[in-house]
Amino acid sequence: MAQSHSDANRIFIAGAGIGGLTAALCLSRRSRAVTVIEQASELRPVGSGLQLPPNTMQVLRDLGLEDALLPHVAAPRAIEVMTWRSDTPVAEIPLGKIAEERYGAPYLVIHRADLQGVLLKAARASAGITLRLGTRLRAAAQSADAIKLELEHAAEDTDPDTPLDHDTGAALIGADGVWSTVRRRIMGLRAAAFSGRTAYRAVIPASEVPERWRNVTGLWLGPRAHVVHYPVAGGERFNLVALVEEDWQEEAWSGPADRSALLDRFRDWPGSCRELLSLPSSWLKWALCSMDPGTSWVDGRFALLGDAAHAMLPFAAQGAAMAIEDAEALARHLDQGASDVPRALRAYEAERQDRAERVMRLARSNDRIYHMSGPLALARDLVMRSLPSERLLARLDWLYGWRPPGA
């Protein structure tokens, strides 16, 4: 039998990923009732590592999650930058205590599943958050005063004649990732597009990795490719990512990778890099998709957050960070403008869009810089060698030094 629920003040969030769960927690702290709709019936540990720079930690700390995160994170001493010609660093960007003193919060790295697990546990402990797993958003409409949603069970064996659930609330937030249903079907916006870049990812025991790499983030630059690696899972695991320019000729956007073909792609790189890439017995690959700046995130009582709003290349390590910053701003504006939800959502977009798009442009610039070859790469390396390490870090003060207003 179909169910119908009405709560004029409830905020609905599509997507129980990092952005969606963080938004739910930020809203719940401000006494807003929240329902999170998630198509998956179970949130399984998927994905690989991600970075939690100081701007991210400001929000997670304010949510009271830092202690819960600490067993799962690693704190790299620095970012060591090498090239495909040599394993001798051309630059070292200090992190650790230097970054924490500079920005007021640490620079950490974590496995995506561990971060999602901490957020999910906190959401389940919050009386103001309702989690509806195994639920698909079928349709949504809005009026001047409310939104109306049609929801269905997402299980493949669900009887197609099962009646839909109908819910009414104050706003619908699309935090449902790159392939956002809210973005494409509800708001009618252009979907993300393949960037011509593929990420090959693997996670292995840290005990298999040479000691040199266990307390740093490594970044290797080369023609049409680069490699990133760092410890995760409290230092017990090691995350490896190889990012290459290539065509994607497969129907699915992710899947198992050809290990031998990947290793052949890096056959001319330094031995220590090739040694790391040879450690995993298998790899997975993802097509990297992104959006162009300049599209709207808000339509009345509908709004987008994180990758659904501004999917970006991962070459600034800020995708999750921008979603978490979005979540804080969204909750703050909905709290301050509770009497006029559309206006509050427009204020959220006005605050966040320029910053998110600046990060999108940084990621695209890094793509070009990281993948240089020939004389341009030599010039790049010369400049990086000439700059003091703390000056390299200072160039990112605008990014890492962000704090929520009033913090």
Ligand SMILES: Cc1cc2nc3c(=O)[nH]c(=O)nc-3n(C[C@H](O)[C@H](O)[C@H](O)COP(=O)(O)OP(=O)(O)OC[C@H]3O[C@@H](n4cnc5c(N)ncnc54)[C@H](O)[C@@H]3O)c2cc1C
Contents of the next structure:
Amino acid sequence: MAQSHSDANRIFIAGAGIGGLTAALCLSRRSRAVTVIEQASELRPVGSGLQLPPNTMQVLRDLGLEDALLPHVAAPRAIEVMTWRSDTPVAEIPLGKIAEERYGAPYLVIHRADLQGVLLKAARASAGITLRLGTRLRAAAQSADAIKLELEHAAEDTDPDTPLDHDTGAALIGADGVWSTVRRRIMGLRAAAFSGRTAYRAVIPASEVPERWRNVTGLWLGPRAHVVHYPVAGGERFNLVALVEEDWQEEAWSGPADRSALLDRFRDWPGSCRELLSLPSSWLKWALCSMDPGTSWVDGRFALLGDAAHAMLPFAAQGAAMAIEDAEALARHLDQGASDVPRALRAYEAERQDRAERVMRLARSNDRIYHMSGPLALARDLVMRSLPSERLLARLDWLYGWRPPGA
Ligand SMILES: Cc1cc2nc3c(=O)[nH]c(=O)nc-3n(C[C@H](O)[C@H](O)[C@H](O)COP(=O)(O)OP(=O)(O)OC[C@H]3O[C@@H](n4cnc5c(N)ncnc54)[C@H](O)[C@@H]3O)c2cc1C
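With the form predicted on its own done, generate the form predicted together with the ligand in the same format.
Let's see the whole complex now, leading with the same chain.
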């Protein structure tokens, strides 16, 4: 039977990912009725690690989620930066207590599925949030004072003749990720494009990993590739990601990876890096797709959030963080400007766009710096060695020091 939760003030969010669920919780906290539409019929524990830098923690704290997150997170002592030539760090960026004192919140790492699980549980417990899993947003239209949605059942065995659901409300928020339907089909904006980079991901028991790496974020830089690793799941598991410049030949944008080809790609790297990469018995690979800055995220009563607005390379480790920041700002503007939704959405975009695009540019610049070779790489390493470690952290104060206004 078709479900409908139409009411004139209801906010519809497409996507129950990190951004969509956080936005629903922030809106519900401000007493707005929200419906979240998610195409997956079940939110399975897919994906691997995500970084939760200090700039996200105030939002999650304000939602009362810190205690629920604690069993799942790890707090690395530092980021150790090595290169493909040696496992002796060229730099160490302090995190732990130093970052917490500097920014008023810790720098944490977590498995994406654990973060999504905590957000989902909180959303299920919120009376103001209606969750519609297994439902795909197909189309939407807007008039001066309302939006109208066409929704379909997303299960593969659904009879194609099943009638569509229709819903109406005050605004549609596209939090539907890098391949956003709201962005492409509803707002007619340019889609994300393959960046020429692939992420190979694996998560293994931390007990298999040498002690030296269990309490830090490791970052290995090399020509046309880099490697990142850190603990997740309260330190019980270990997340490994190898990021490589290469073409993408498959049809799907993610899938199983060829382990031996991956190990061969890193055959000239230091033994301790190769040892880590050899630990997982299987890897998954993801084509990394990103967008160019400069497109609008808002059209009347439609707005984008998270990857749908600004999908970026994960080289600043801020994809989830930007979605969480967006969610807080969106809810605040919709609350303050409830009587004029299009205006509130424009104010949201005006507050968020410069910052998100600055982070997109940082990710691109890290891409160049991390993957340097020859004399440029030697110069990079020299500069990194010469800078005091707290200064390396201070360069990111503008990023990690963000707080929601009034916090
Ligand atoms: C399955 C999955 C695994 C991931 N794993 C990792 C990882 O290991 N490491 C990492 O750094 N990043 C990962 N990411 C990306 C990361 O979650 C995002 O970069 C970041 O959290 C910003 O999230 P978002 O909420 O904008 O989008 P996402 O987290 O991508 O969520 C978008 C949601 O929208 C839903 N959706 C899409 N189209 C529709 C539609 N038409 N109707 C209804 N629902 C729709 C999707 O099913 C998805 O649940 C993953 C994303 C996904 C979807």
